[in-house]
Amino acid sequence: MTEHDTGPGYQPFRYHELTKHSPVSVRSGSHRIDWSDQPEPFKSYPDLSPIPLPDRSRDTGFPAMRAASQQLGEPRDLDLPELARLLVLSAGVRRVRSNPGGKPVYLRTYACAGALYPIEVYVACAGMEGLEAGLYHYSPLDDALRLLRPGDPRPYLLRAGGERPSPGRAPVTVILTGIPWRTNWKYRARGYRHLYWDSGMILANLLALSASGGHSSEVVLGFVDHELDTLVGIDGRSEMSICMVPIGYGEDGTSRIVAAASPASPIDHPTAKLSSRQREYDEVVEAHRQTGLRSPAEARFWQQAPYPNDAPVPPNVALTGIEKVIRRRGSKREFTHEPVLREELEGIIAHSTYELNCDWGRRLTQVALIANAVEGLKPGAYAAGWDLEQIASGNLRQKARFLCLEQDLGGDAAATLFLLSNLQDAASTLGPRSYRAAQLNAGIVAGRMYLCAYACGLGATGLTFYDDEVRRFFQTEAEPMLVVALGH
């Protein structure tokens, strides 16, 4: 991969700077949320008949920490009940509660800022008994599939992905898309980041569940945007393709599927309106356009061979099964000051940052943390590699609180973990697309941290932050992507 121009005019950096939080920007903001026009959290195709998913296959009971780091369990058939297990536990509805106005709030199996759920899930299937080959939309509201495009979709996935083998070999490829308005409604232009954070939370579940069933899986970010958009039937502006996840592609040589000679023909199924006053943010549309890939050759050129992973396989410090962890996971709104164990903290970090099967080929997420109450670790700030290296000492609860947008959770947690990425370094080798990869990589690591924390009997929550204050405190050129607070 050649060097890329990443100077001051570099669009992803302009977007990133524009959407940073600071004490001044937060206090001077004039945005008012119109609760009467909150977007609908589920995409609806009123003219398409639902295909109900069958009962899920039985729980694997595979340890969540091992699953989170993509260590494979006993192989099982990738049939319809197994597909139901993957979809429902990755992105389905966990429980329903009412908001103060009596409107139902559907809480899902993954963490999402503001419970706005801007991510949609599509499934490309071929060769699965009991299900016609085609491209489907997954509806978590009724746990049903709706057929959008009949026929084997793999030739088009193979073409859009620059002929990366896995989408051509996999019987199932999950496609995630993002609807910016669902999150921009509250978070404005910064909500574009949330599309990748929330996708990462779903992916942490999906990759772990796939591993627990012995299915190979990888995250593919190198695809031609407009071709994947067209295949799914979206416009790339009001709804944007995020990633592909081929599942069950095996390790047995070349694909029998040949890439399509041309893109798929357009489809246009009517969908219900999200809200009455939906709007676009130009800076979001432009950032997505500037990080796009425009041809199969560009997609092929962007994808990287995986870096060798020389980190030791992390020890397992908890045995709770992955399905049980997902069903009881939440986002904690309060922490005690009770300490966590150092071995728990180190295990959570090790499993969360362990090798990720992906097509950008390198680890983009670094971890720094403030330890407030960790048994066997002095209070202070640390950089996390194979070992924890202390970079500041003392009681830093108030500093952690301040950095996390002055939210008490940041200071009350036993440990507050800051997920960082050196955007300049990544862009110099991977180009503009690296901005998407950095945000998505951080979202996956954060989702893994949730799984590992709950496996240890702890709680977790994701937090936003003052971007440059975090960078200055840790004295790093890396930019904060996301924060996860852990504790009892």
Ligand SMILES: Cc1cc2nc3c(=O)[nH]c(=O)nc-3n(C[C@H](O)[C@H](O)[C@H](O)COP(=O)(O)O)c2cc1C
Second form
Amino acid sequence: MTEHDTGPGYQPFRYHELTKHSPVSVRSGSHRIDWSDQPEPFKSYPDLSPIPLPDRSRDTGFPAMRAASQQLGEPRDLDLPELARLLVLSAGVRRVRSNPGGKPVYLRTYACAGALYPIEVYVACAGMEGLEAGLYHYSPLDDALRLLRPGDPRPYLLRAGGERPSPGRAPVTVILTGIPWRTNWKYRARGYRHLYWDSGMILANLLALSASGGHSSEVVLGFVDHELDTLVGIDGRSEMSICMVPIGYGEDGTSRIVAAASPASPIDHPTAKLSSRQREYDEVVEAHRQTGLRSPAEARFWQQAPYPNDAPVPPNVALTGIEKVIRRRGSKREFTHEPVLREELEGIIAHSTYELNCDWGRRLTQVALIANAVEGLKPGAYAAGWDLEQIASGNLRQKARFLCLEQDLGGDAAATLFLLSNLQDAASTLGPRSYRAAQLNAGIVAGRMYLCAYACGLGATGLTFYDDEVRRFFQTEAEPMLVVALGH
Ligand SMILES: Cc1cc2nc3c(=O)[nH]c(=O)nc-3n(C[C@H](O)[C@H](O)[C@H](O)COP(=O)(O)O)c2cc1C
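One more: the block was the form predicted alone; return the form predicted together with the named molecule.
Below, the chain from earlier opens the complete complex, with every other chain and molecule after it.
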């Protein structure tokens, strides 16, 4: 690949700079949340009949830690009950929390910044017993599919994806999209980052569940934006395609699908209104446009082979099954100061950052941390490579709290993990799209950290942060993408 020009006016960096949090920006913010116009958290198609998902296939009980790092369990048929297991546990409703004076909150199986749930899930299916070939929307509200477009979608996926083989072979490809207004409503332009973080949370579940059922899966970011948007029936602005996840492409070897000669024709099913005063943020539209791919040739150019996994398979420090872990997960609202074990911490980091099947071909997430209460590890700050390398010592609880936007959870955690990405490096080899990949990669690693923490019987929460303060503290050129706090 050629070197890309990433000079000072480089747009994704401009977006990133514009949406940084700092003690000054947070204190001078004048944004008022309009509670009377909170966007609907579910997309609904009033004219389409629901196709209820059947009871999901039985639990695999496959260890969550191994599943998180995409080690494969016993192969299963990818039939409709198995598809139900993948969808409902990846992105379904976990419980409903009443909200005095407001709408109830439908908490999902994945963590989501502010519980605003801006991500929609679609399924491209080549046809299976009980489900004709077509493109479907998955609604977590009623655990049902709705048929948006009949017929085998794979020729269009192959074309939009620059003929990467997996979406052409897979019996099922899950497509995630983001509705920026659902998160911009509260977080304004910074909410564009959330689309990738929250997608990463779903992906951590989906990739792990796929692995537990013995199905191959990978994250594909190399697609022609407007072609995938058209296939799904969205406009690319008020709802935008995030990624594709072909599942089970290694299983039946069907490789005779030929890419479509032209993009799919538009579809336009009426959907219920999101809110009364929906607005668009120019910074978001621009960041999305600048990181877009415009032709199958550009999508082809983006794609990389999976990166070589030169690390030894991490030891499994917990055996709890993936389904149990997902059902048990929930973001901790408080941490005791009880220590976690060093091997737990190392296991969580190793499994979360181990192999990721994706089309960007390199590790984009590094981990640095502040250890407050880790048995076997002196309190201090560390960079996590093969080993934990100490870079500062002493009690850093106040510092950790400050870096996490002055939230107590950041200081009370046993360990506060900062997920960093060198955006400049990534952009110089992969180009503007790498900005999406860096955010998404961090989201997946954070989602895996949740799974691994709960597998160890610990708790976790995602946290937001003061961007440049984190960078300065760790004396790094890499930018913080996300924070995960761990503890009891
Ligand atoms: C990317 C991300 C960022 C988050 N940031 C914060 C945060 O700054 N402060 C906080 O208290 N919780 C944060 N959370 C936790 C969410 O509020 C929580 O996931 C959401 O309320 C749903 O609840 P649940 O995780 O228990 O299902 C974050 C979660 C994610 C995924």
